[in-house]
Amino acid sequence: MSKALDGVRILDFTHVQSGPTCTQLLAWFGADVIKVERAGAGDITREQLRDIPDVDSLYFTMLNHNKRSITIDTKNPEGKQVLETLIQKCDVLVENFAPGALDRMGFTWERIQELNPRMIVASVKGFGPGPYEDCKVYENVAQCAGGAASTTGFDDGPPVVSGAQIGDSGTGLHLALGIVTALYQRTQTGRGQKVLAAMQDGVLNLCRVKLRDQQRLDRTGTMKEYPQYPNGKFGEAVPRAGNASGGGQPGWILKCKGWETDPNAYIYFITQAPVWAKICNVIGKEEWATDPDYATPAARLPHLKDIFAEIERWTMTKTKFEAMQILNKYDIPCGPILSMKEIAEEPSLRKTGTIVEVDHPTRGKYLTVGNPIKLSDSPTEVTRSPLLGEHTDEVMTELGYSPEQISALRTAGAI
């Protein structure tokens, strides 16, 4: 069966997480991703957070599946010529260098256009145009600058960054969409274009409900679904809301049986209005279904802390999985707090390809996250990440270089 991006060739100049997330996704959809690395070193994550000496780290392997690796010395004049040939033969160049690095290499947008006017140049940067555009940005910096940290955590504590990599991987996902969109537009115009995904912008896009709430707060001075209501104080900016859902259906994380020893023995419970009577029956508070202080969503808002405390008295008598089984019978929305160990061992995630076991020639077998997007006509097969420079000869041959030319380039240190 063909792949969605068969025939698309990606020149991958990315490293660490944001860029590799993007190019890995494109590779999963069938694009031929050629990862350009420095000879002898490669992507810095090959050696970061190693758990096995002298073996590519999980950090690298889990972000670079389905790719081919070549090593080029771009400072070598002959290596630079190889790179020019690659630009002529590829559809997309993806990079997450520091601002201006590609220009300093001699590959300005104008030069790339001369070599290949159909080339799409896609970039991850920390910030878009503005006072901070030259600043170096990492995951947690992006979460802070994009509004996530200031709105995460509890009101009586400091800002908190999320365990989800919304700055790096989130921006990589945004960039992948931009690339596919630019490829589609190219079918109409025949021209390449620049695609920019700024990490601050990506985080803010994922925090749009908090920008919504900022405007509501400016207008009304309060937000009734936040735990600060009715007794807490609201300042000028959207406060941290703990585990509140932030939407029209109030929710909270509640203790379950075993919470004293298991840090993840919790469940997220939503008091959805249409099933309120069922919630009352399940927890043994049938009278709340008709009590005017509890019967309507508006009436319940001032009592949310008391309501969740009562629900928690019930959940503490059940494991999170027992509570899930009971609550789902009544269509009461809830979700267990799953640890990474529980997720890794979940059979259904293996069956759908969301968790995949991969065999690596030096690491052996390891688990990785598979393609989160499933296409019925473009199934994903996750293949291992490449060894450093593993495909140099193969790619050079495809570019038209003879064995003698490849040998000469290697002797010159260009590849």
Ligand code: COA
Given for the second form:
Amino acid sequence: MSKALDGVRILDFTHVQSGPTCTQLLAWFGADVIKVERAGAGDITREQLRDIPDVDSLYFTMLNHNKRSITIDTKNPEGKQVLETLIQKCDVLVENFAPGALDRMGFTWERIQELNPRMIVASVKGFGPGPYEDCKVYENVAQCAGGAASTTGFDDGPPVVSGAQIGDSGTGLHLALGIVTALYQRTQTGRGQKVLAAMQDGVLNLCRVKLRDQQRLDRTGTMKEYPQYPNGKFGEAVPRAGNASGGGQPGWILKCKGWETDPNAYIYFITQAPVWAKICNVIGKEEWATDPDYATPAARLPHLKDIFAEIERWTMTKTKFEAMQILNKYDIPCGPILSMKEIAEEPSLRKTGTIVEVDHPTRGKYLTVGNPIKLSDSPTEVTRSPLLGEHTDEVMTELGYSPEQISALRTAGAI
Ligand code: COA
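If the structure you just shared is the form predicted on its own, then what does the corresponding form predicted in complex with coenzyme A (COA) look like?
Below is the entire complex, every chain and molecule, led by the chain shown above.
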């Protein structure tokens, strides 16, 4: 079956996490992704957090599936020429170097345009233009600068970063959307363009509701769905709301049977308004369905702490899966707190290709997260990440270099 991005060739100049997540998605949609790495070393993640000596780390393998790897020294004059040839033959250049690195290499936007006016140049940077534009940025810097950390955690504790890599993988996703949009526009204009996804912007985009709350707080001085209401104090900025889900559908994380020994024996419980009567029945507090202090969402807001304490008395008598089964029967929204171990072993995620087992020549079998976006006409087959420089000869031959030229470039240290 054909793939959505068949025929699109990507010059993948990315490293670490944010850029590679973007190009991996494009590869899963069928693009030919040629990862350009530094000879001898390659993407730094190949050797980071290794669990097997001298074998590409899971960090690398899980971010670089379905790609080809070519090694070029882009600071070597002959290596630069090879990169120029690649620029002429590719549709998109994706990079996430520190600000200015591509220019210092000699590949300014103007130069790239000269070589290939149809080229889309897509970049992840930590910050957009402004006071921090020259900074190097990693995941947690973006989570802090994008507003996620100040609004995550509990009111009486410090800011907290999320386990979800919203700065890196989140920005990679944003960039991928920018790239396919630019490819679409190119079908009308025939021109390439620059695509920029700044990590601070990506995180902030995902924290949109917190900027909403900032303005509500500015106007009214309070937010009734926050755990600070009615007894705690609000300051000038959106506070950390713990596990509250907010709005008319308050939620909280509650203990389940076994919580004393299992750190994940918890369930997320949402007291969704339309099923309030059913919740009251399930937990044995039928009188709350009609009691004016509990019957409406507004009346419940000042009592949320007590309400969740009562519901927890019930959830603690059930495992998270038993609670889930009972609550689902009544359409009461809830979610078990799944550990990574439980997720890795979940058969339904294997069935859908969301968790995939991949074989690797030096690592052997390992699990990875497959394509989370499913297209009915463009199925994803996850193939292993490339070894460093595995496809140098293959790609060079496709670019028109003869075996003698390849050998000479290798001797010169250009590839
Ligand atoms: N041949 C020769 N040189 C190469 C090369 C190649 N194939 N590939 C990269 N290089 C050089 C670059 O030209 C650069 O050289 P310069 O500093 O002399 O200009 C150098 O390698 C290092 O690149 P840099 O991006 O600065 O790496 P770093 O390890 O110092 O910084 C980051 C890493 C992630 C902090 C930085 O790249 C960054 O801020 N990126 C943007 C934000 C981002 O994506 N962050 C998320 C990471 S998950």
